[in-house]
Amino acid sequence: MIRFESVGFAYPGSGGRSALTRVTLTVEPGELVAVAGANGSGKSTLARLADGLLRPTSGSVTVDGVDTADDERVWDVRSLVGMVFQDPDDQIVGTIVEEDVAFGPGNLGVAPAELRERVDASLAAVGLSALSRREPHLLSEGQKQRVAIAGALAMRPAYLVLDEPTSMLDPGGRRSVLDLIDGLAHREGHGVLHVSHDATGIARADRVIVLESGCVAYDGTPAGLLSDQAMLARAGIALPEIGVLADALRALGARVPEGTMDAESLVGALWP
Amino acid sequence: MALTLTDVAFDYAVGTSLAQPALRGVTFSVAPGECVVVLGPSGSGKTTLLRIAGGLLIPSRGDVTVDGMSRGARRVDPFRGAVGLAFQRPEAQFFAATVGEDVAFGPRNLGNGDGAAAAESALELVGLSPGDFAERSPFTLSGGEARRAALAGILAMSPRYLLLDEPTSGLDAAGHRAVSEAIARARATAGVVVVTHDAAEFLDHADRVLVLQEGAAAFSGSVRDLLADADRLEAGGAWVPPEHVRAQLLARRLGRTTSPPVLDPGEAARILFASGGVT
């Protein structure tokens, strides 16, 4: 598992500043666990500890029991946890789309027949297969994010560190990739950590953590978060309209679970 | 006055293998005090088209006129100083020292004297505190705040045209508020485009909607005419309507409503209600 054992982290030059104070947390294989908070709060900072690239000022991030701060074995902690940012610009480097897929498991030194079976198989899963010729900076940037996503999965790893990953998505290519990630930790056993704003994409995790001002504010399931109005304010998350549109229907005398942020999960409880 | 593309094309990568069309003939206008949300799945033309609206790109047919002029027509850029284009990633065009001396440069270079008034006000127009941001570097920013801080930059040089492209993508609930109202506020005295795909927040603003796929218009008009017209744009995979109106939309298809599906969240329970069977 990913561990955060009470993690601090100032950056240099922060003047002292604190990123994140005494945060605790795992994600176990097979989990998946959604981290939330304002702009600010910590969420990308928390991403970039989990796989070693940041290493912490205080306290411990392990693993599978390796250390991120152990020199000696960063490469273990690199093949373990894989990464997609926040702006896929930061991680294309192929000239064209299945050159840059190939990149990290052809680094690892995988033989060509399999290097070709993953990079068929990742741009498959993120529904790329018909641009996998096409030039990188010729793509939107809702299929550049596609792009980053399919990368991390080529390199195998056991756990996913996925840093807003549906930012610039449409919404149907939004709901492709959050039944992705959703299949990713819960069929294929990857622990995955997903940093989002978005509350149909929070609904789905396992477990939610939301950060405030560097701290952990709340660790416990997305329903209880989705349903404390205080605690969404403090996280940073506005309610979508489904959201509201099912706390109206309560309101009217409806029966509609809560968490319930799909259309076809309401007109389900509406009419079952 | 108004920014106009008419029946506009574009190819990219032309004359070589990877060539493709962009754009296939689109017609489009916004006038000051107008605002128009562009819809239309990834990779449907939409950055391409803000971009030539915004006289980053040329066009390979069609015109683009800015309040009547067209670009050589005069020797000076009508975009100039008039269009004011925030990008997908603004965050990328950060170069000064200070977040209030990157707000400041575009209207310093306009002649707006050193623009320190007028990026205090986009500072506090984006919601951050000048106080709190103006004196830190802007890449110590989080990616949010940075995309706040950009969007700044943009409206200290009061455009007549304002482009936005995604302007609230990463941006937490606070931010999505800011960009808002900020957007309420510019369009007092500009025309604003917004290409986004979070149609629910940015359809109340909207005068017109244009709904774009693979480069051509599968939609443009009102709202109303948008909604009504929404089961044969998710069908043809044009737009994925966000869900409380795919809720509506669900709930016609099993003959539960008549309704056409409406924005507002508060209606829409109403209507589905009142519609019967509910249990």
Contents of the next structure:
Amino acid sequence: MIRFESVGFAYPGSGGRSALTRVTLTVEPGELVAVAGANGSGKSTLARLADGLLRPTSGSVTVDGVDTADDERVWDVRSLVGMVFQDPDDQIVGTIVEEDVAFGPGNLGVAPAELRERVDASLAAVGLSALSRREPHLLSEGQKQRVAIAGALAMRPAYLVLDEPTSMLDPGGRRSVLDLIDGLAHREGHGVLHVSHDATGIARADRVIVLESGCVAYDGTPAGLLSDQAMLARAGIALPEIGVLADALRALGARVPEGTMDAESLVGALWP
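Right, and the form predicted alone of this protein, after the form predicted together with its partner chain?
Lone chain follows.
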């Protein structure tokens, strides 16, 4: 479990102004937790605290009981938590796809036979086995994001932290990566912390945390958030057109579930 206990954080040189204040939350294995909020709310700070890239100013962050502030356990934390950033080009370093996926575990001294198995399994998990010899710069943005996720998976983490991984993708790429994230949590059993401002991705989560000025303003179900127009506005989340249509149909008495954000779900609700 990733556990935040009354976590506060202030960046050096901020004059003591807190980026996060008394944040308490957990991410369980097999749970998909979305983190939302307006720009400057503290989302990316929280993501970096979750894998020890940052350390709390107050309170504590632990991963399966390991304190991220313990200098002697830093590699234990990094082996438990995989991090995927918004722009995959920021973390792709290999000249071909399989070389990039092998980079992390290779630096840890994983034996060649196991390294080969990890690379193959990670590429299969993200659906890129056929592109293992492709140069990353020839891939689409969605495929690059999958490579970044495969690189994190090759480290065999229990948890994944994804900082707005779909923000640069077109609708098709976004849907593909969201399907992958859903499967990593609900089929593969990874605990996933997904920072997102996209209502479609938020709707797929088991739980949503909304940050406002560094504090937890909402901790509940996606349906509860997506039906609360005031909270959506505070979080800077705009419903997609399908979500707006679903709301209108519910107002007319149609049996459309809360959180319906894509055409397939809407058609399935109307014509089961």
